[in-house]
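Next up is one chain by itself, shown in structure tokens, the form predicted alone.
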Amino acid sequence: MSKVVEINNLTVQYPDVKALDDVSLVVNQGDFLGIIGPNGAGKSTLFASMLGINTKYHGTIKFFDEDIRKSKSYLKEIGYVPQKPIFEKNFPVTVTDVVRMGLRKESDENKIDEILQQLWIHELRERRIGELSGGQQQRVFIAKALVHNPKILILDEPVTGIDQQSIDLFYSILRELNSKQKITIIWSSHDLDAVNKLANHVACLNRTLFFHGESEEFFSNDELVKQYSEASMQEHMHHH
């Protein structure tokens, strides 16, 4: 198994809070890793550090055996779907325009059609992005993330505020990308049930790494799930 991501002793200290504390984990090629944790657990901070957006961290992050402080070339192998993509509702861009933004110089324009069909949004290609439902928009942003053939797809709670039917379709698309196209997926979610069904590995994050291993090991251990749920509840109460 070749390692695609290796994180060692990652710590992120903000002035008033330690967002991540000594987090270490490895993701192998072809893994489907579900990252679970309460709000404020550090999931978005982890992604921001991995994507080179947050550079104020201690520890090392490597993609494809290369320290990301030394080279940014790894970014072209990554597709990223943020939690809630921000765009102006009346901005006159079509679905095709948005997906085209994900192309690299050497990418193939024909790939746009292929990816729109794969994500069931081909018939929406000339529609403005602002006219689409939340679920449709999210598939457009996945298409944009996939159009340059990344090796790794990173998704930050991608189904927030989307209806159940769209969520089910979305999850079946992810499963297919992972099993058929062998794309490594790193995905943060609050939905334990979905993580249990889809991911082969799970990382429980609550500033520190509470568990990292095979999903089966985590979900078949009632004590672990209970500990995780209690920690999440406490964090939830703490935030309200």
Contents of the next structure:
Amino acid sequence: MSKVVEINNLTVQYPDVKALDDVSLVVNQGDFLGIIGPNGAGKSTLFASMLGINTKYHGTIKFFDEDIRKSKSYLKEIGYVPQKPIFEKNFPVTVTDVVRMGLRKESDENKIDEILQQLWIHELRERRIGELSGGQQQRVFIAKALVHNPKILILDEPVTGIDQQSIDLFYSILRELNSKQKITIIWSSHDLDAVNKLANHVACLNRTLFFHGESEEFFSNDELVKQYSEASMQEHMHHH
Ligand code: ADP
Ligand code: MG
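Can you give me the structure for the form predicted together with adenosine-5'-diphosphate, which would complement the form predicted alone we have just seen?
Okay, now the whole complex, with that chain kicking things off.
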């Protein structure tokens, strides 16, 4: 099994809050890792650090055995789907335009049609992005993240505000990308049931990593699941 990501003692201190505290984590090729944790747990900060967006961290982050401070070449192997952006209805770019932004080489233009078909949005290709439903927009952003053939797909809480039918389609697409195309998936989510069904590894993050292992081990341990649920419920009440 080859390591694609190795994080050691990652700590991120913002001016007002320590967002991550001594987090260590390994992701192997082919893993489907679900990262669960309440609001403010540090999930987006973890991704921002892995993607080189946040460079103010202590510890080390390696992709393919190479420190990301030394080389940015790992970025071409990553597809990233950020938390949902919102578009005005008339925002003047089409589905094809958005997906094309994900290309690293113009010569790969022919990949666009292929990925649009794979994500069930080919017939929407000339539509404006702002006219689409949340679920359709989400698939466009996954297509953008995948069009350059990355080995790793990173998704940050991607189902907020999307209808159930689109969520189901989205999950079946993720499962297929992981099982058939062998893409390593790192996915943060609030949905414990979905993580249970899809992921083969689980990381529970709440500033520190309080569990990381096989998802079977996590979900068969009632005490762990209860701890997680209580922590996120408290967060939920703080935020509402
Ligand atoms: P999550 O994605 O799990 O909700 P975040 O990583 O967004 O968590 O946030 C973790 C903590 O760090 C929160 O307290 C948040 O307010 C804070 N935070 C996030 N980004 C920044 C930033 N760029 N500057 C300062 N504080 C931040
Ligand atoms: Mg977040």
